[in-house]
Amino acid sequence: METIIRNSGKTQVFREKANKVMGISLEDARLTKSYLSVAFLAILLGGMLGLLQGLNRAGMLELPVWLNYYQVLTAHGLLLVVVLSAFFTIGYFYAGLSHTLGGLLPKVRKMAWIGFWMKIFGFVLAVIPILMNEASVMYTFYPPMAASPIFYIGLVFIVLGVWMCAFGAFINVASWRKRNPGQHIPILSFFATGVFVLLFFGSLPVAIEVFTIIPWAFGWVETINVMVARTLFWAFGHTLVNIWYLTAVSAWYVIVPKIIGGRRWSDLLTRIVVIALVMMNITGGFHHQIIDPGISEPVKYMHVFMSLAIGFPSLMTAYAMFAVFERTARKKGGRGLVGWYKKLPWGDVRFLAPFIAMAAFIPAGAGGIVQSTNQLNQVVHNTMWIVGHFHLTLGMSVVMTFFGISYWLVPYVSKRVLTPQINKLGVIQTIIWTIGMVIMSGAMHWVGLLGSPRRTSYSTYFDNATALSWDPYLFFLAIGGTLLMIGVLIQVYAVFYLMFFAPKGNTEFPVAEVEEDAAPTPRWTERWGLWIVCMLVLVGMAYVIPLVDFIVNAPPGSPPYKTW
């Protein structure tokens, strides 16, 4: 028995070394390519629907009678918020696990495929009632609006598919730790662990919500507790936003320094940022309900503090990243107080796209502070400002990072290379996307301050003077949306060209090393059991008292409503 275990360990070590030298295995590559393909098909379809929304909201396009604005809005949100983000995140991190841990275990690969098809099946189930106009409840989908039960059953399969992938990642990491006692989890796999912890625990509340909605949607129960359902959704919704953010941050810390020819800043600081974001994420959900009645002011205050606390690891990230940029540029001969920036590879789309994404997070983060502050949120709540903020965070800080990743990840898993022509096309796409998103998001922010509501199709409200004053800004929204659609088409073309038609060759998986004189990272950073317990304690502090209050002192339940 001992001989078998010893031989198995040697075989795995050989696989790890071979993986580093020869690149990703065909089985692991096929898995990641499948996930990325779905992600970019989702952004293609979601982008088309987004353009329809933008043109309709600007009063420039009348939708046909068989397709209403809220159908488009629901499908757009589902495709981009759920499908794009989940499939890209899982595909990216599974490639990272394969690269840094010596390949995926066969059972983990099988779990990932099961998760893949469960999510596809769930998405098909959710889309059918949307197309039939039986589920125009928007991405948030919480009561009292009720969709077809099939829609919620589809969401269950999507969540189960995500859980399958999360546990597959945990198994792969645990196996590596068992084979490498006393060693730190490779940094990209450390990020993956944090993201999958959040994916599992963050999706638990929405799973509970959906399981309470299904009997209500079938008519088996007459009413539902709206406050509990909304709270469970935003415990998930707030966390989901920061799962995307943590995925993008992983590339900022680990990938971008390698691309610019530098090294990572402080392995300890990087791991602390991951731990902090994991521990403090779920607890900020109530700031999305800061205007809701039925929630006591002390509870709202506590959640505002917990939401703002996430800003600290973000500030640490900003410091670390610009320190890496300056150090690297100065080693390449950069001079002056800010003149060193000229030495950065601005013509490399793998750097340019994530750099603009980082810069965009400065105003995006500031907007998040506005929405986490009671007095300021009174002005922008449920206006187009919120939509502009959402597009700035997801559409720039996250999606542009995803785009930058795709220019090396797709060639890596496809055994192909990034050509100068596609790199140039990527730079053009990045510029078009940036201009489009700045115009669209800026118009949304400004018209939101003027009172234009979110989640509504175009209306002049009987030619009301205030509503008519919004039209010029909505016109710019349509212009920005059109530019973004052009950017989507270019990006999707680039991805599938790199996947199937680019010249064959070997592309590096760019993982930066730490500084040569870096201090050793303490072992306590690896105590994931402790960090999960701390996270659950914070979640208990944040949610137990208000949820018990909502249940014990329940408001009148709501029957299902169909408002479209």
Given for the second form:
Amino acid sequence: METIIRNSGKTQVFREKANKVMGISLEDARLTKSYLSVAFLAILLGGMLGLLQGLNRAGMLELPVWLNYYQVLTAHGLLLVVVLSAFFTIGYFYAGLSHTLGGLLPKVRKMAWIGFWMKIFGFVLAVIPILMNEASVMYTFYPPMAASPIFYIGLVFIVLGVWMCAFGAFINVASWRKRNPGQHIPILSFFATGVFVLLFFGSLPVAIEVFTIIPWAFGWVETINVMVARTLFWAFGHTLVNIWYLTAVSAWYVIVPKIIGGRRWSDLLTRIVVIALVMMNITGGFHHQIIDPGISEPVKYMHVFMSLAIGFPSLMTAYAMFAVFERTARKKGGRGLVGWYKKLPWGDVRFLAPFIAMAAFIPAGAGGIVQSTNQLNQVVHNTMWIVGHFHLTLGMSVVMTFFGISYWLVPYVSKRVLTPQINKLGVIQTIIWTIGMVIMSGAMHWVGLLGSPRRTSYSTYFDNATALSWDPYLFFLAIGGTLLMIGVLIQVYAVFYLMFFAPKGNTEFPVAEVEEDAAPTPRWTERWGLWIVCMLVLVGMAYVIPLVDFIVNAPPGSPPYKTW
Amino acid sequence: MKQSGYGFLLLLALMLPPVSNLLESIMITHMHMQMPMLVFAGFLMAKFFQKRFPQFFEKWNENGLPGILLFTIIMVYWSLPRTMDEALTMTSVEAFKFFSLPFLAGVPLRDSWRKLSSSWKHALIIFFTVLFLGMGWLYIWSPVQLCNNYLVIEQITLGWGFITTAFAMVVYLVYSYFMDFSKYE
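Shown: the form predicted alone; wanted: the form predicted together with its partner chain:
Full complex below, order starting with the chain above.
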């Protein structure tokens, strides 16, 4: 018996080594390729819809009656916020789990496929009412606006599909830990664990919300408690945003150092950042509700503090990243106070895209701090500033990192190589995207400060002078949007070229090692159960006061509204 | 020793009138934020006392049980609605709160926790889970106002605070019951 166990242990070790040397197994590769294909098709479609909106807001395009601005807005949000992000995150982390944990377990792979089809099914269900103009509620689908019940049922399937993938990841990680007692979870899988914990716990509130909305949308119950629904939505909405951010951060910590030929910064610091982001994230939802009535000032004040606390791990990240850059560049002979930057591989798209993404997070994060501050939020809340903010954070910091990842991940799973031509195309794409997004999101921020509202199609408000003064800025939305569309086309071309047509060969999965003299990471970082309990306590602390208030002192509920 | 200093600073900060007034103005922050933070301040300061009076702890808290008993008594005392009321109306009780929670609960908790066996630790968590469920039940479904100083809505909020904390502790207990750490470490 013992021999069998020892032998199966050896087989496992052999499998893990073979997996690292020979690359991903075909079945695992097919899974990731499918997820990435959906993600990049979503960006193609979502990008086109985005361009339509940009042209409309610039006053250059009147959308037809059968495809109005709010339909386009809803579909754009759903495609990019839910489909692109979820499919990319899952495809990327499943490849990471497969690479670092010695392949996916067969049952986990099956779960990920079931999750894949559940999400696709749910997405199709959600899109049908959008196309029929029955669900123009935008991707922030909280009451009192009500869509067709089919839309919400579709969302339920998307959430169930995501949970399937989350539990698959937990099973794979737990099985690895059992086989490797006393070892730390490999860092990329540690990030994956954090992301899937957040995906599961973050989507619990939205599941509760949707289950209260469905009977209301069907008309089985007459009214709904709007404040409770909004609060549950944002507990999810904010977490979702930070899940993509954490996905991008994983590439910054783990992948980018390897690409520039360096080593990872402190393993302990990296793991603390993951734990801190997982614990503090869900409660951040409240800073999306700063102007909501019904939440008392002290509670809002408390949440400003909670939100700013989330900024702290980001500052740690910024420090760690630039430390890695400087250290690596100096090892390569870089000199001077800042002159070392010349030694970084600027011509390598796998570095350039995530670097610009990181740099974009400096103004993006600062803008975020502005918005979570009560008084400043009053100024910008319902304006284009917010739209500019999330295009800077997601459209640059997150998505450009995803693009940078695609230039090695797609060849890795397709057993092909990144050609110099595609690398060059990637650099050009990165530059186009950067210029496009800076123009568009910069103009959005600015025109937002001047008062131009968000979530509305183009209007001059009966030629009101103030509204007309926004026009020159709104014009930049069209220019930026057009550049971004060119960027999308190049990016999608590059991804499918690398997937199906690039020369065959072996591409490495770039996971950086820690420094040779690194201190050992303490064991407590592995106590995921404890972190989850701490997270639950924190969520309890944050939500009990307002939720009890909303429910006990509830105003009359709201009937469903169809404003379009 | 640095942490003892931080603990002392935290205690001083919590004693500042504007801070204590703010925290005591809401029932749930009074009981679930100020009081635990006072215990935490004592927890941090415990290092100082352990180094200064090692023999005292050796002699009186050899197996950790006396310390944890003291901790439990203090915590249960401060769970009573009446004690909270008195802390707000009588200065002497307020002073006792700022003394007892750090020094009679936080310090013995730190000293006892490492000395306790895991079954005692679990027993303690189970005790507090049951206590919290009971307190939650009391505060939510009590037909009358329990504290003169706080409204019924605040009482209900505090009740749900107890229930959610108890839920988190149940999750922890289930997790540690089903997890066999020896398989992983």
